[in-house]
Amino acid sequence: MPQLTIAEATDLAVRGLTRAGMSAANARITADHLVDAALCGHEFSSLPRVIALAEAMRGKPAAKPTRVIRENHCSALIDGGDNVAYVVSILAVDKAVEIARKNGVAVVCANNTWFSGRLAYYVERAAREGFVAMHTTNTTARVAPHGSADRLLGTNPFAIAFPSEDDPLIIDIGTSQTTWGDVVLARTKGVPLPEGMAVSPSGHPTSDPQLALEGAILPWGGARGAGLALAVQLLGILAGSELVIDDISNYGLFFVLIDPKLFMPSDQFPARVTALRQIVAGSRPLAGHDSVRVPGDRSQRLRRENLAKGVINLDETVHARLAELATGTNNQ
């Protein structure tokens, strides 16, 4: 398996993406968090995108700068101008971050944006500047609400992002049982999917990835878990997405940033959540369990190992698309 260097692999994402038609600060901005993914273990999540956001490109017309189009105290508005959402979110959560360091509170909302990669990036971003920051973006219908058979919400995720005095602590979710990305895969190697993530175009069940591309994926948890997909796209909704997203593009960008210093002394928030995270850390695992695992712990622990060692394992056949892209050959 190829192994790149940080910057390496960096350079090898932006020379992709510009090539695909994206700006050299915007492309970088992208690759920072694709190669951030990569470091937390998140391998579909990381260089892989780049052979997506390439395709998804090449049917858009060139984007348009980003416009903050309202904006009061502790609120901001952002038209993203059609550019990716890799670059929208890190926007709009450096504006919430302006804002809530001058108010102690940010709400911030984006449009006309697509493709978003981790949210943790974003509320970890956020969270490293000492705020609480809760993150929600909508996108592409695939996913069927509770008890429906249509396509009507995105897998819609969630996330949430505590300072504390070492990493924050992050929690990043997506609503629904499984992602479209896996579903094509599944169709590529032509293996079934696990029961109960998906329904065919007639609403019956099916494990036939084919089926579930034609039909809807189920949303994750059930009532609660669609309560909370569509809570994601009713807020995407408020930052001024579709109804009902039918394509890649207009995902409604939501975030809300606190500044803890609201309602305690300077320090004491953080100093909590490492407290917090020792007694979940230290607690009695269930039986048959070794350890308690905090979440987000495992991507921070192996961005440190991975930072170490200062190199990227890719997969070999997405090490030559990428370097496809990057030079420019069978670009078809």
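Now that we've seen the form predicted in complex with another copy of the chain, could you pull up the form predicted alone?
This part shows the chain on its own.
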């Protein structure tokens, strides 16, 4: 399995994205996100996404500058200019931090954007500034509502982060059985999906990634997960998205930031978050388990370990495809 330094991985992603038509500045922002995902152990949302992004950009017109089209003391609405949401989400969360610093609360929405990445990446950014941060986005219709075989909902993730005395406590969940990126990665690697993840175009269960891409991914958690997915879809509509997104366009990004100092002394809430994390991590594990894991802790631990090593591992097939993109030898 190829092993790349962080600088090499970043350069490979930037070259692939710029050759696909992304600006150098946006490619660097996106590459930093993808490399961080790799450091955190999230293979499906890391460098393989360059391949999917390149495919999505094929034939797309040049993006326009992002702009704030509406703003008041506690909210803002951003037109993403059809730029990738890896970039627009950073602009949106930073605008939310700016507003929340002044007023304690911020609600920021963005639309006219696509492909969002790991939501944990954005809420962690705000939590490290001291804010409780919630973020959702609706996405391209690839998920069937509970009991349906039709693609009507996105994979529609939800994330929330809480500042603590050390790393933020982050909860980041998808509302589908698997992600689109994971299915694309399985197709690229030539491996089947686990059972119960997707249905074919005819509505029958399938483990074939290509049939899943043509059919529909199933919702996570049955009716409850499908209900949360519907709520995320509606928040996307509030942000200016459409009812059902049939292509890779016009996602609706929704951010809410809250300053804990509105309700208690500045150091009290982070201390309580740290204390609760320690209580949960120190609780008795179920029989057959060694320990209790707090959401987000594994990703942060892997990031620290991989940063210390200074390298990431990359699947050989994915590395070959990225090299083709970066050098312009890919003819597909």
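Computed from a predicted model, the values in this text were never measured in an experiment. Numbering follows the first chain given and starts at 1. By rigid core we mean the largest C-alpha set that fits within 1.5 Å across both forms.
After superposition on the rigid core, the Cα of residue 81 moves by less than 2 Å between these two forms.
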